[in-house]
Partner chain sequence: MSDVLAITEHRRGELRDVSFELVTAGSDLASQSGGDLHLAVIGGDVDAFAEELALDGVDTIHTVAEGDEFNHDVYVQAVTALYEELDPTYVLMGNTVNGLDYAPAVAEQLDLPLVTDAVGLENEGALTVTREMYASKVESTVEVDAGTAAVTIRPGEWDVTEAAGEPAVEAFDVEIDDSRVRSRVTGFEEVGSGDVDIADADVLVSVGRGIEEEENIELVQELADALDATLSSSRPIVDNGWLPKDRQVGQSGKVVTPKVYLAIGISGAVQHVAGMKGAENIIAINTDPDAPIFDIADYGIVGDLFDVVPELIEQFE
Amino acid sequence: MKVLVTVKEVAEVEEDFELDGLHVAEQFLEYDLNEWDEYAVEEAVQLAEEDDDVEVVSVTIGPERSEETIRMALAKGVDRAIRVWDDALEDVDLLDVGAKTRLLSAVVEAEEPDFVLTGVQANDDSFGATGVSLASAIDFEWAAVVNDLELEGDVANVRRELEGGVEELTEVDLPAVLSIQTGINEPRYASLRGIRQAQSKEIKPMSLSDLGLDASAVESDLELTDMYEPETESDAVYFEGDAGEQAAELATVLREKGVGAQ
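For the sequence just given: structure alone, the form predicted alone:
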């Protein structure tokens, strides 16, 4: 059985930063695996630990810089990785769901996995439709917001977290795409042994031509038009003194605002 896990490198912005045109200046960014994808990786690795016949392959869309981040997934137990990148992607500010779907669909066609795991959403752009869009494009069954998963042959028994605290138990026939919710497991830390082993694991670069695609595949309907820091609409007031003095000042302000008035 082959499990394909989509992973994304996301940027975390430092508290104090500067803008460089339509982007945050590179020196103020730190990169890491997308939080939701870490849970998907852990779920796939646990399946592989239960069955020696399971191969876990991760795929990401990202430049060469992202290989350092991808190796963290390899260090946690992913067997090998695919990194999709092309010169045509260099000038794309923000890939929309359709473009991501076209790229990932081509990878699925090449790898022929039994099922695909994705994170529910991305930390940076907050997109949450890629998994379902991918399932539709490749004609796989799907389930979103999965917080429990058990495989029985060619059927995935899943529990889904719906709105209003409602949970749904359902069966999904494989092949399928499942988008994984946080809380389904406890993602492991990469061990020193895993980190060393990850250095020798394959990260296969794939261009658009490798996937049988051309530049039209990454055309996006999204365009960044502006980037700015939001203006502060109110000032914060800090009360000096010890806890008692601060509490007294706060009480005075609240009385002046009419809080607690009869």
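Positions refer to the first chain, counted from 1. In this text, rigid core is short for the largest set of C-alphas that superpose within 1.5 Å between two forms. Computed from a predicted structure; not experimentally measured. What changes on going to the form predicted in complex with its partner chain:
- Comparing the forms between the two forms, the C-alpha position of Gly165 differs by 2 angstroms or more, with the core used for superposition.
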The other form holds:
Amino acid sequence: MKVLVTVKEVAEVEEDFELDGLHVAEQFLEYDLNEWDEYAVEEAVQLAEEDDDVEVVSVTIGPERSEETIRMALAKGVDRAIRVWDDALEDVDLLDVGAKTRLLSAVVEAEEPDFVLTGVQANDDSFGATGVSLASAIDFEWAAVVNDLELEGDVANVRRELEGGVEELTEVDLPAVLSIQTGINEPRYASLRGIRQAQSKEIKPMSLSDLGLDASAVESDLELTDMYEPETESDAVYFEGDAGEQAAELATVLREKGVGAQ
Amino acid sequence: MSDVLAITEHRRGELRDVSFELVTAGSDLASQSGGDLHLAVIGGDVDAFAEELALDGVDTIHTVAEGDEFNHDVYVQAVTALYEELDPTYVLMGNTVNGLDYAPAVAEQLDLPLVTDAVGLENEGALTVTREMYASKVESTVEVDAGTAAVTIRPGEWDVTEAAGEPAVEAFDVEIDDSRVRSRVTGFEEVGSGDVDIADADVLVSVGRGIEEEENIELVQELADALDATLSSSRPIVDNGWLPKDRQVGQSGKVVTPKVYLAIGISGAVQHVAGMKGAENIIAINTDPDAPIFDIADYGIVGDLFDVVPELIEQFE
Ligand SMILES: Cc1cc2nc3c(=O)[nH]c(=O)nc-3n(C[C@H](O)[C@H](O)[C@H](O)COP(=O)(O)OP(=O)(O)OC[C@H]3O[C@@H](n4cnc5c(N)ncnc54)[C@H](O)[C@@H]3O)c2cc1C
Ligand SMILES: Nc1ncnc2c1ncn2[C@@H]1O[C@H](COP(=O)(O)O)[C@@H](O)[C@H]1O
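Cool, the form predicted alone is there; where's the form predicted in complex with its partner chain?
First the chain shown before, then all remaining chains and molecules of the complex.
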């Protein structure tokens, strides 16, 4: 069985930052593997550990810089990686779900996985949509926001985490795409041995033409037109001073509310 | 003129709040261009739901009596069939857990551009959607250049109307292709609760990822003890296994309305806020003055929890 796991390098914005047009200025960004994808990678690697016949391939759409992040997934047990990038992607402000779906569909066509795992959402632009959109495009079944997974023959028994502490139990016919929720497992730390081995694992670059696509695949009907820091809606009373003074003022307010007084 | 088709949601016999918010968002959007708002109700007691949804601004309610509960394969087939019948300009859905499970497939099958988690919608010639990025630190606007779009709206962002209306209610027949229903919902389970019910607590000391290490949980436990409060947390703390699941506040955890909610090292992500915005007094301690938690806080301390919390404990000893 071949498991394809989609992984994204996401940017986190530092506390103090500046915007540069339609982007956060580069020096205020820190890159890391998307939190949800860490859990998807772990789930895939656990499947491979249970069954010798499972190959785990990761795919990312991202610039060369993202290889550092991808390497971490390889160190945790992913067998090999694909990185899709192209000059045509350099100038895209917002890679929308449709474009990502077209690129990832082409990868699925080339790799023919039995099973695809994605994260629920990417923590930077948070579309929360790529997995289900991909499933629809490649005619796989799917389930979103999965926090438990058991494979049983041609069926995946999953739990979908709904709102308010309710879980939905669902049988999903394979082949399928599952979007993985945090907490489904305990992502491992990469071992030193894993990190060493990852150095010799393949990260295969693929361009649009390698995928049989042209620049129209990343054209989008969505245009990012503005980006700004939202004005604070805060009307909180702030306690100033050093930590001791802040704590003393807060303690007064808490006591007024009857906290800790008995 | 832009017609809007909005898809409502229900669970276990009840319409979900987002359905009513979709009425507001949908009728605002439709009326900006003199179009109609069509609502779809799929599955469950569709007639009873239609009665509840007979609100001001709704022109037509289409009922699709297929199944009791949400099934994404059925929803996708029903929505695409309705779209083809009604030819609306925009399809609106909720950015809920079920929205995440069918809206992208609807967009993909209808070849519509998809914008998710909208917090604002404006239709002046072209549709402009406001959404948040980078954990709410940045807001952006996205313009849709196609004539049509699928959009999901963030729950809790639109007011609801109680003003009654007189929409037409029409049963819509879809021929569901069973060979394309390849998933089956077999049941629901409530996540078990332990001996502590955070929803009952008057005072919650709630801890987030700012606590950094498992061993530091002791510090906030100490504060909770000093304040005679109960300890709760944001999701990552539970995901890490540092506190049990029944301590999680938020969309997928518990909704709490204590008298005092002390958020320590919690950023205030929308899914967290969904579970605690009803607290009477919200107090936030966070190093980041722009953390979204301060937007809903009544009292704030911009500071390092490792400095402030020990001082606070001392105040109560
Ligand atoms: C479908 C879905 C459901 C979800 N359900 C929930 C849910 O039910 N509940 C929930 O909480 N989340 C939920 N989430 C996750 C949510 O999106 C956030 O990821 C999560 O709430 C972040 O938790 P946090 O605030 O503890 O961590 P972060 O967002 O990482 O914030 C940590 C905060 O600590 C501050 N900080 C750091 N160091 C210090 C210090 N020394 N002193 C003071 N402050 C410090 C930082 O400035 C930051 O604001 C859900 C997500 C999805 C997609
Ligand atoms: N650029 C990308 N490359 C690879 N996978 C991605 C990319 N963007 C999104 N994904 C996958 O899709 C999931 C959901 O992302 P999104 O729909 O963008 O919120 C992520 O958790 C990833 O697994």
